[in-house]
Each structure stands twice: as C-alpha cells, then as structure tokens.
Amino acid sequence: MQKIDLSETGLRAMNKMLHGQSEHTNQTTWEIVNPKGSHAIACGLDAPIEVTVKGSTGYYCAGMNQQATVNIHGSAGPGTGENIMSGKIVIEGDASQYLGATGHGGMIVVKGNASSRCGISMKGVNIVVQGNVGHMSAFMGQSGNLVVCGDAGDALGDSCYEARFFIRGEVKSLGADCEKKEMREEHLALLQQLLDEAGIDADPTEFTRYGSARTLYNFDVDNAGAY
C-alpha cells in the first residue's frame, strides 16, 4: 500500500501521483491520511486502483472518476463523484449536496445520509443511500438508478426522464412529472443486484418504485401547468 500524508505532500502533488497510475500499474492500493476536508481529492482518476481517504473530504472528491474505487472513511462535501463515468465510490459517513451530479456510470454508495439534489441530472450512475436523501433528489434524472433505504425529501425526481428511483421509506413529495410505478419482477431483481453490489442488507419488496409519467417529454399546452 502506498501511503500519502496530505498535510506533507500537498494536494497537487498527491493528485499527480495518483494520475501517474496506468492500466499496468503494480501500485494498486493507496491510502490518503490527514485530508482535513480538502477539496478535489482523487479527481480525474482513470486506472483500476483503490484509494482510501482516512477522514472527511471537501468539494468534488473523486469527480470524473473512471475505473478506480475510492473509499471515504468520513463524510463527503458537495459534488462528490460529479460526472463519474465508471468505478465505485463508497462514503462511510454522510454526503453533502448534489452527490453524483451528471454521473454517467459506476456506483456511489453512502452508508449515512445524502443531502439535497442527490443524483441531479444523473445519466447512468447507480446511487445507493443507506439513509435519507434531501429535497430535489434526481432532478432531471435521465438514466440510472437511485436507491434510498430511508426517506426522500420534497420534489423527488422533478422533471425526470428514464431514471428509476427505489425508495423504502416515505417520500415527502414528488416533483413535476414523477409518479409511483409498478414494481415488477425485473425491478425486484435489479434492486437486489444493486443492494448486493452496495453491500446493503435490505428486502427489495419493501421498496416503492418511482419514475417519469412522460408528460413533459414534448411541450403540450394541456400540460402547461406542470412545467
């Protein structure tokens, strides 16, 4: 394991070391200590490495991630995993607002709660939250899956497209064009797969599926009040 003390190495040098990894690296496991809430830790990774951050992080940790697994042993600041393309991010604590924004692929797991706008404009990422999510989560969600083992705040899935939302607890309110959906066998199987991958023990039959009512795809004057 390669260990980096961020208080000594500095953010720029640390990220440069991680970016120097390639498909054929033998330095596959890294540990970062003393993050002290620094921003942009482990951003732009594109190698099959595993990075563990021992502490809480600031803005945009693991943004634009590809291939790598990033473990955060603390809580994560706003924009963690923004534009993730592949790989996995696991947050042991809570996540701040707009977690996984515009994420195209990969998985983000939150062992605590996630704040507002979780999964905003998600484009294929899978997000699994063991606790609750805040208001406007999955706003404009285009594809991918948001799994919430707790409750969801106001305006869940507002103006969503084809993303799927599985909520075990209560939903304070649904956003424009988001509705309750039938939970069929293929959805139960998909949800079980996501929970297994996230390492969360929960019964898929306890969840409710939500998604787009498909009334806002094209402008229709009869639906003007919903815009």
Given for the second form:
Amino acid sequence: MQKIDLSETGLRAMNKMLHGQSEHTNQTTWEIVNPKGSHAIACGLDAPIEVTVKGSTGYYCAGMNQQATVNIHGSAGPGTGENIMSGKIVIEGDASQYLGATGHGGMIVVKGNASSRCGISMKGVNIVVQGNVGHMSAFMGQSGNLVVCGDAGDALGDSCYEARFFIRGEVKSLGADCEKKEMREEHLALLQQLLDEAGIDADPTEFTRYGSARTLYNFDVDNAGAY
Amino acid sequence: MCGIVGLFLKDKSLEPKLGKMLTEMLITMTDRGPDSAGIAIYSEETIGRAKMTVQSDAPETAFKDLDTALSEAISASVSMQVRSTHAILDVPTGSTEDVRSELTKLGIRVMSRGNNLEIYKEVGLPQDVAAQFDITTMSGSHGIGHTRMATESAVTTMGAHPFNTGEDQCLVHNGSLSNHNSLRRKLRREGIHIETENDTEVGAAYLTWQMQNGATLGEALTNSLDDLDGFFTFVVGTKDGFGVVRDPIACKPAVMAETKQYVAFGSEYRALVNLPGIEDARVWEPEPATVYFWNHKETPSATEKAA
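In place of the form predicted on its own, the structure of the form predicted together with its partner chain is requested.
Every chain and every other molecule in the complex is listed next, the one we just looked at coming first.
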C-alpha cells in the first residue's frame, strides 16, 4: 500500500502521483492521511486503483473519476464526484450539496445523508444514499438511478428526463414533471442489484419509484404566450 | 464567495484563546475572499459601563485627546483604548446615543456599541487585519469573523463585515441580496440609519428594525426568510449567543461542529480542522430556511424550525 500524508506532500504533488498510475499499475492501493477538508483530492483519476482518504474532504473530491475506487472515511464537501464517468466513490459520512452532479457513469455510495441538489443533471451515474437527500435532488436528471433509503427533500426530480428515483421514505414534494411510478419486476431486480453493489441491506419492495411524467418533452402551443 | 467563521465557547477555559482560534479559522478562509476582513468579539463587560468601537482613517489626529473631549461633552467619565485605526471607548451605560452624536460631529465612525461587543474590520487579508488589531491576544465567550469577496458594493472599511445591528448585535453574510435598494428606501423611511450602499448593511438594518418593533432575534431571522430576496447564509452574534440561518435555496456553503467545549461555524470544513477534538465532534450542514441558535443562558443546540 502507498501512503501519502497530504500535509507533507501537498495537493498537486499527490494528485500528480495518482494521475501517474497507468492501466496496468501494480501500485493499486493508496491511502491519504491528513486531508483536512482540502479541495480537489483525488480528482481526475483514470486507473483501476483504490484510494482511501482518512478524514473529511472539501470541494470536488474524486471529480471526473474513471475506473478508480475512492473511499472517503469522513464527510465530503460540495460537488464530490462531479462528472464521474466510471468507478466507485464510497462516503462513510455525509455528503454536501450537488453530489455527483452531471455524473455519466459509475457509482456513488453515501452511508450518511446527502445534502441539496444530490445528482443534479445526472447523466448515467448510480447514486445510493443510506440516509436522506436534500431539496432539488436529481434536478434535470437525464439518465441513471438515484436510490434513497431515507427521505427526499422538496422538489425531487424537477424537470427530469429518463433518470429513475427509488425512495424508501417520504418525499417532501415532487418537482415539476416528476411523478410516482409503478414498481415492476424489472425495477425490483434493478434496485436489488444497485443495493447489492452499494453493499447496503434494504428490501426493494419497501421503495417507491419516481420518474418523468414526460409532459415537458415537447413544446405545447398553449404555452406560447409564456415566452 | 466570502468566508464566514463563528465560534461559541461552552468551556470557559478556552475563553483566553478565542481570538487566536477565530483568527486561525478566518485565515483558512482567506481564499474565499481577499478584499476585507473583520472579527466581532464578545468579551467581558463592566457593570455600569458600555463599550463603543470607533474607527477613523486618521487615528493619530482623530483619537488625540478624544476621551477628554467626550468626557467634557457628556459630563461623565470616558476612557479609551486605541488599537490601530480603531479605538474602544468605555462610556457610562445609557450614554451611547449622546456619545454617538458627538462622534458624528467629529466625523468618527461607530463600528459597534454594546456591553460586550467589539468589532474590528479593515480592507485587507484576514492575516493582516488580525495582526493590525492584535486579535490573537483577545479573549471572549464567543465571536464571529468574515473575509469578503465584494460583489454588491465598494471595497471599503465600512463595507466590511461584521455589521453592528442593535446593541451587542452583529451580523456577517455570505451571499448577495437582490432587493436591498427597495428595502433600504423602506427602512430609511422607517427612520433606520443606513450608512452605505452595501446589501448586507440592509440585512443588518432589517433585523434591527424588526427587533425595534418587538421581534426576538429568532423571529427577526425567521421573518428575514420572507422579506429578503437573494442568497444568504447569515451568522449573527448577540450578547450571550449566536445564530445561523440560510436562505431556502441554500447555495452558500455552511458547516457546523459541536462538542462539549464549543459550537463552531465555517463556510467550509477546512475552517474547523484545527479546533480541539474536531475528530469526535458532531459535524453537520445546517438545513435551509431553518434558524439555529445557541445561548449561554439556555440549553445549547436549541434549534427552531422556521419554514
């Protein structure tokens, strides 16, 4: 295992070391100590390595991630996993606002709660939150799945496209064009698969599915006066 | 952006370190705003006396024999301690309005008034401003700090935060208010004194006006959610407590930590990392549109759902 003390190495040198890992690196396990809420830790990784951050992180940790697994043993700041393409991010604590914004693929797991705008404009990422999510979560979500084992705040899935939302607890309010949907066999199977992948023990039948009512897809001439 | 910090001590043994702890927290937030910095400290009061923090751009001349002049003007003893461009006036309780009108004649600005509150703020980086006033040596029960990235008005001493609202009350703000012009006109018509074109000063004046009309601080903060338009995370200080409120959209970041020794606020977790026992603190993000308040007199962590 490679160990980096961020307070000694510095952010740029550390990220450069991580960026230096190739597809076939044999240094596959990394540990970062003393993160102290620094920004942009382990951003832009593109190798099949596992990075564990011992402590809480600031803005944009593991942003643009590809292939790598990033474990955060603490809480994560705003914009964690922004534009994740693949790989996995596991946050042991809570996540701040706009977790996984615009994420294209991969998985983000939060063991605590996620704040507002979780999965905003998600484009294929799967996000599994063991606790609650805040308001405006999955705003304009286009693709991918948001699984919430607790409650969701105001305006869930506002103006969403084809992203799916599975919520076990209560939804404070639904956003424009987001509606409750039927939970069919294929959804139960998908949800079970997501929960298994996230390592979270929950019964898929306790969840409700939400998604787009698809009424905002096409221009309605009755609304012409609004422009 | 702007950076805010706040520290409310429950453990009296930490009080001599308040200035040092707040300064370190604020310096960590420097890259959120390099334009101006300020700190409000609640230190010990003297029974029968009130404190006023005053400021002048020409302290050598403005503060020369100011205590004697004020003593004569109000026929009571006034003492003064000069710290760079600021001075702390020690005046008899109940005389602050008389002293203020004398100071206005002399062209000296009042930064704060109250029994415990002192406010130090200037243009510059937190590190330089803290050194200018020797804030690391100050003790107190609680305090708040701000480092500014100016958006709505000029970079001046008077545009720096914290803003004094009422007696022993102050406010720092991260965000921008969009209805401050109309609200300023309204508040001025109500007789509230507003000095600058700054949006936050209007927020502070709004709270003053609310409280003058009988609202408690908690009610005033709750009402601000309806009447203020724009983005804000406010941290307010009072004689014996401090409060936090974020607008319903809550774009502006905020993180809080609580241990048996303190309650701390930071725009980012980075501001809190060197506090004692932070590893085991309860750390959380304050909810949008919710008023949080801590008071030395009451049970800590009383939170009131506002909306």
